[in-house]
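First comes one chain, alone, set out as structure tokens in the form predicted alone.
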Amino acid sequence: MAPADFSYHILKPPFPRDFVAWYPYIRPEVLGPRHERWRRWLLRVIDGETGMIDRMIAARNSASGEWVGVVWTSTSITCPELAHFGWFFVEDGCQGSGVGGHVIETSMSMLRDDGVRMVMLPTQLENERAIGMYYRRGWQLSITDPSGGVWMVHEPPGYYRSFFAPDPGRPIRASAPEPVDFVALDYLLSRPAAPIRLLPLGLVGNRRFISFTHDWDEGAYRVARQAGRPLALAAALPVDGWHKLDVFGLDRRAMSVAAAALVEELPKSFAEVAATDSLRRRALEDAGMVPDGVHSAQVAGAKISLCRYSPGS
């Protein structure tokens, strides 16, 4: 079969209810052991309730009439620039013919159409055949963490860091999280701009866009904007009676913002930081807190050194 074999369709909600009653990763076998978990917000998506521009972009037999690919899309009104990529599967008997590199190439396609310079998607470093095959199409390994995950990005050299400056005119304002956010905030833990990260949400590197299953309630959370934009976020989980606090972003004044408001509200709060990472020292230190000790720890197998942060009295 060839990919001529095929049409390809770009779906949006209410998708199709054949589609949906095909769609892979609503179903256990496909999704494993954390399928519950995935598969409400999944068919968030697939009722149209994430508040982003969710796409299916399929490929369907042309004799059956059956579907046999797909890959997800995902963008915000926010972040019009930038776009999510992933949950690409064809099926078995369709692998090898072309089907699965021509619903990559329309999903591309339609992306910039829209305007959108930037896609992510997470994969596994084990799917040696997926990253392969994004590589040769101008995907780049953005960054891995120690369990095999990696995300990969697709954009113009240096693009996201004009995206993610804010303009030094106008105010940066932080406020909770919205869902709105979160295609802006995965690109942001993809991207970190210290080679490690030690987040309170267990978080180094990929861990599937963290932001659309992440348990909210379970900490306190502010966002830095800028016109909308996100530009930041900052992260505090109780531990021991205090909160360890953490913030990424590519900017240090949206950074500092955003710790600030959880510093201001969370008296008892810290922070731990390599001291490798000037950025997010000096963001901490524009948020109020001060230096309080330097020890030495293990992090991914790999012997650093932490700034441990308190607030300033």
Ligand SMILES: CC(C)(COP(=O)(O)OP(=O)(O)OC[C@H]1O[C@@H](n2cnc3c(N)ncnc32)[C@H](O)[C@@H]1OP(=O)(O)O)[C@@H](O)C(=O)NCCC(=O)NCCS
Contents of the next structure:
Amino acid sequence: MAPADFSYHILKPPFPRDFVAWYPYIRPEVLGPRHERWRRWLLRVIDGETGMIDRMIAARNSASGEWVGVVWTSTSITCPELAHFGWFFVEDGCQGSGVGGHVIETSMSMLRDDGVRMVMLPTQLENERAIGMYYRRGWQLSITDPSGGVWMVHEPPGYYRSFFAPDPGRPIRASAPEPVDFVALDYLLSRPAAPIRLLPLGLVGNRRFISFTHDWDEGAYRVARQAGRPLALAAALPVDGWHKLDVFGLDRRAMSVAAAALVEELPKSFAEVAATDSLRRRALEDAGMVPDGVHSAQVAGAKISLCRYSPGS
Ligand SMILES: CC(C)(COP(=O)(O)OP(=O)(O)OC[C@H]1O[C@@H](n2cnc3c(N)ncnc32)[C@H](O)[C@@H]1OP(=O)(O)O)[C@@H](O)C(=O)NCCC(=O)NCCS
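Okay, that was the form predicted alone. Show me the form predicted together with the named molecule next.
Expanding to the full complex; the earlier chain stays at the top.
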């Protein structure tokens, strides 16, 4: 079969009934052990209830009318330059005949027309074929997780740095995370940065991919924003009657605004920061925390010096 034997469609909620009946990633036999974790979110996508702009780019067999392939893209009103791309699937019998390539082209051209500049996708290290397919189309590996997760980004070089840099003349405000923040927060957390390994355990299902599986009730979170755009995330998780705090971002001011909001709310907070991580250390100090001793720890197989921070008086 040739790609021309298929037609390609951009679907928006409400999705056609026959498409929903076919959609593979809400079926337990396709999802396997991940079923419980993901189905809840994917059903919200299918029902058009995520608060995001969700689309399914799908291929159907022109002769039989059957759906044979799909990928999901998600963007938000507050960050229209960013898109999440995921849950790509082509029916076994149609794989290797160019359908997947056409679905990617259709998706990328749609996203470009919408003004999207950065497209991020998660895949698995073991999926060499998918990684090669994306790499040949301009995606670059952003980061790999020790458990086998891989993040790839398609963007103008260095674009994310300017995206997450605040306008120095405008205020930054912190508030609770919103569903529309998720694509931007995933981007932020999928950036290589050794200190991110200090993320409080349990923050995220697979540590950096927070949009869909994360149970936000586990801890307290504040997002620092400028004009609706997320610039930093502070997280605090309960540990032995205290809260272990961490903050993620590329800009000291944005990080300190997010951290300060949590420090104020949770006076019994502490943080542990790599001694060499001067950006994070300064941001915590700006947020009112003070250094409270240094100790060594094994992090990701290496011994590092950790600086403990406690709330100032
Ligand atoms: C990944 C997937 C969606 C691709 O769809 P597809 O219709 O097979 O894609 P295509 O036929 O357009 O082939 C895509 C590329 O893979 C290459 N390819 C095909 N079969 C291959 C194989 N056995 N080994 C290595 N590469 C192969 C093709 O040559 C093509 O290369 P190109 O980049 O030069 O175009 C499909 O294989 C699939 O559903 N796989 C299972 C689910 C999955 O892995 N999803 C991706 C998760 S991120």
